[in-house]
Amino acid sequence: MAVRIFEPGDDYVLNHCTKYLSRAGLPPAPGDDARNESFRARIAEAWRFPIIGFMRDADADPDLNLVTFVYKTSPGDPRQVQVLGTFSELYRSISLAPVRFEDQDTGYRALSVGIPKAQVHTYKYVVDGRYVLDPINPQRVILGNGRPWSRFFTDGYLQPLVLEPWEIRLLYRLVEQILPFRGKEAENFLKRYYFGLNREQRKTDMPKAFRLDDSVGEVNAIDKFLAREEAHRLADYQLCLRQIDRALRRQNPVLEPADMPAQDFVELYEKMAKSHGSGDNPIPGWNYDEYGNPSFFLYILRRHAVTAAFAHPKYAGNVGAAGWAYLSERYSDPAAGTLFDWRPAIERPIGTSAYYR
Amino acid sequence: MQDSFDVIVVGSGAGGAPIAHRLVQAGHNVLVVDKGPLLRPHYEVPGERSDFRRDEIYASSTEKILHVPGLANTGVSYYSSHVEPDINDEPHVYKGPDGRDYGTIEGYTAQVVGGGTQLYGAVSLRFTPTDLRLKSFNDNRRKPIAHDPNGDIRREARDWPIDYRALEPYYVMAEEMVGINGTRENQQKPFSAVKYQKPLAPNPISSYAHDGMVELGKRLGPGIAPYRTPLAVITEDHPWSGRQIPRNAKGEPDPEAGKTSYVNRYGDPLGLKSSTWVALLSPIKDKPNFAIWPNCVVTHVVSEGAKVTGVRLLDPGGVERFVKAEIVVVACSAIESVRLLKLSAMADAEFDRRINRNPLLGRYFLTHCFGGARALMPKRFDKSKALDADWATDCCATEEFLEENGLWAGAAIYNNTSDQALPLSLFRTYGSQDLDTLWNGFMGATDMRGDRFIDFLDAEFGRGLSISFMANQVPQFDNRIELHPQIEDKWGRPVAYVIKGWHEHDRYLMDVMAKQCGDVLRYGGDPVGHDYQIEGQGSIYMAENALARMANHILGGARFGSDPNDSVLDPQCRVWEFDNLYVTDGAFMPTSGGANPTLTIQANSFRVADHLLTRI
């Protein structure tokens, strides 16, 4: 699988990355694990890296994501740093470049590939013929030998990356209490919109809209952002969702939790918003040593649940731009047409945008 | 690398991109340093694709976590937009009513080249005549002035150095240069030339503010008119900057490509809202005596005696070097410009000196009294077909107003189109108050569910209409920047710490203010009884955290004047013990005027390159 590279320019990668990455002191050498994470901890945005931006040439794979990794060292550090993944030929490491400003070493090093859109990659540096992790990219998984490799992924990307079977089934039974979607005249919608979409979204949007039962793909979204911006949540998600299947299997010991009618999770939705810790109207089985605080569970979901809905497809959920042509459906005028004409401002094929891509 | 130039401009935002432009077409050789990125409009970008994107997530991000240890707030969630800097990484710390130091995300106005003007809402207002003569006018009052028991204002106040007819034409320049659209007639302040482009058509909604205000001006007194707010974006090609209206399939400019409501707090991907970089520094790019180094943080302006030889700045790689100049002018915004000058007297003893010859450094800080009210109006509107403000009225800027109601100084009131009018945007600020407390009301409203999750789109979707006044903040040696005692940014420097307070006569003028902004929307939603049901008004100093609040109008703490001895530059922004160095963004300003000030600050930066102009 031979991969692409392209040269956005030094520019480019100046401009998406110095102001995360630029600070006082060196990165630790490679090996010494502690002083490395204790780097990584203090750069305030590295889930940024490596960059997953869009595709700049006019003639480029729009399926494609441009993805630039970026290696910080002291600038004139000699060393080769290349980059070994699952992207390309597993043999075969492909070395990243310095970065330079007026024709200064930035001791940035740098490289860019497209890579198409909805796949998840894992990948080492090679620095001076030694493997490393990546020093900046917080994403970790740990592959069938039990070494671990860094991992990235590219936009609208549908398998679940951080959260097991069992918490996707609660979480969509807990975010369909939150938002709208799966009443039955939205359910009624949300068909319509899909088989309604031209061919070349069909194509694309459908298959995901039916895998992601329905929605708008608001849980696969969560998923995203807690496998990246938010992973600093997926403890929240991990121990809440265990706190919640026991309440659940406690309020109703008959049914599986996914399984049971809706009146459960609603049952349990108002316990949780009125319990702020273990002496304030507790949830029977759940266990406040774990997770304190039901309420604050809540209103993160609650967030994200809304956020996945309404952002823009790219984050892999509102899928189709379903969340927003749902607006667009309910809120419109005999004379005026639509009172959310989202589309023109909109890139294309999600939008219609002349001027915008 | 360059490592000499005739001029150094710290910050390419409103107060630095004017000096750099008109320098730089008189031929002379000219650096602009900033320390955000550069990010480039569609046509500056390969496959057209800007870095700029209409993405409700690019305006306010998913959580972060305030982690700076000492701070009585650490571990609060924020959402920043992706080009404010990470206050993680570099905090503003704000003293709070108990006494304790608090981070805010308040107070940046963006770290990319084009600073604020890339996020603002583009309101180019003027100030008023008497906005910059705020002392004559209360000495000479008739009536007393409310709520100042111990005559503060008479004693605060200042006039501007130069009046109005000396900024006016800059203030004519600025609106040509720049790219602005708007309209002249019923603004309350004397205009020599009108060189605004025309506005496109307001969005349905702000027919309800119109009408409001045509009342509001009636009732009080001389039947002061609405006037369609000037904003930086433009709607026609603009010969100054090169930019062109987009066309459409048969090759006629499509204005109207504009309005999405992606404008206040986003970049503008077609380059249409006039930042700095599009409007002044891109037309510059490619001349010879001209460069911009992005990503590049200046640490310390450098100096011998009374004359400054540049500045030592960390270039994209982190690496110290030091450049040369005959002139380095400071404009990285108010606190960031104060905070650079003391940690350059930090690292100097002469340059501390020289520039804390009298104690106002950091003194004088100023933001703006603002507020207002909202209300949901009776007929939904598709809100995301506009720029941002579309009416302004003058009514409450008048002195025969300011007479009546004691008050020191007057205030711009205009309506917000574009605000909530995005689905996200309308989620993430049901019921919070400002930046720092997006989500919580949302979060916490926990019964807006299901069915009652529809009920509230049914009720706020495309139906919210908000007024905003603008209006001066007492001037309070008291309210200040400092640098933090402990706190340090990401390079290992002490953070800016902001200690700031309200005037009682604040307060009494923010509720006199609001009280207008709710009559507008009471008079024009209902056009026969003018009782109209709005949701609230109000004023940010009720809010939470209402001494964090500045609007990202951060101005004053580098006052100018005539009088060494109370201020800290000159009438042509110089400082005055230094013979070539020299403030423009709002630092300058003794008195924070009655309007946003984004205008004025590009209107002042075209008046000292003249003045620069006559000396290098």
Given for the second form:
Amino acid sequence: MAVRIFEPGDDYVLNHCTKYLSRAGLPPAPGDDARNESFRARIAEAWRFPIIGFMRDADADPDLNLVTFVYKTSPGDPRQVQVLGTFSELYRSISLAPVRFEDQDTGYRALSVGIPKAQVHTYKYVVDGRYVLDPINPQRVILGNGRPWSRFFTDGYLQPLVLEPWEIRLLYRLVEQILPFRGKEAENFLKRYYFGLNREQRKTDMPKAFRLDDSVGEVNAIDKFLAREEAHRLADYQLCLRQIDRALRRQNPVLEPADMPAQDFVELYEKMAKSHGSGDNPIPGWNYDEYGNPSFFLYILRRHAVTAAFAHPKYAGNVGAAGWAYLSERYSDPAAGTLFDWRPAIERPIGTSAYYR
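Could you output the structure for the form predicted on its own, given that the previous block was the form predicted in complex with its partner chain?
Only one chain is given; partner chains and other molecules are left out.
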């Protein structure tokens, strides 16, 4: 498939590089995994690369993300740097161009392309004919042939990336006891809200909402957090979901955890909130040698659930801005209208603000 190349300008790239890459130094030679890990550890928020941004042209396609690949070299480095990935023809690599400041080579190489939203892709760099993983982006995936590739996903991607199906099912039940969408009144509101969208909105937002396993996409967004900006918490989820599964089965040996009534989860939450270690209100079935503080994981889960439900829809939760719409109706003043008027603060077409472009 053909890919459209855009030129947002050298300043666009340098603004990101200065903010996130300036302390890192040069990447080590390809294949030096230990030094590559050390290199990424010096980068401020390495998950921000490649840059997944808005299309900057006012007439650009709103269904595309501007994806900018960045490779760091030294000024004057003569090596040719290209990128090869599933977002384009796999037999054709695309060259990255030198990024300049006041007509001088900065050492950065960059390429910006338009890629549809809600997609995931794998890629590698080709440096003087040698295939290398992205030394900056920490996201990696092992393909069926056993070979690692770098990975990125665009805004609103809906399929799980890092959580297994049983973890998704259990996490859905855990999250539904935290957020306010499971009451009858809230469920009725969400149905009214989705069916009240205009035809064009319904065509794009309704299938997404009803294809998800939860009300406004919270679990899907948590999966995306753990794949990227909260990747350091993936181990917490993998360890604690096993512990929670074991504790629920000890608590209710008759039903599968995903099928247990809400009261079983409420009871477990109360135990987790009080348990800070093996000697402090221990939970039957919890292995404290594997994860010593259930209360801390409950804090992480609550933080992620609330963030997922009420953050910008591009992060894969709050589908169709339903979370914001719920708050808008929930917190209203009969005399003055809503106390949560979110639309003027958000870019079109989600909101009404024209300032983002």
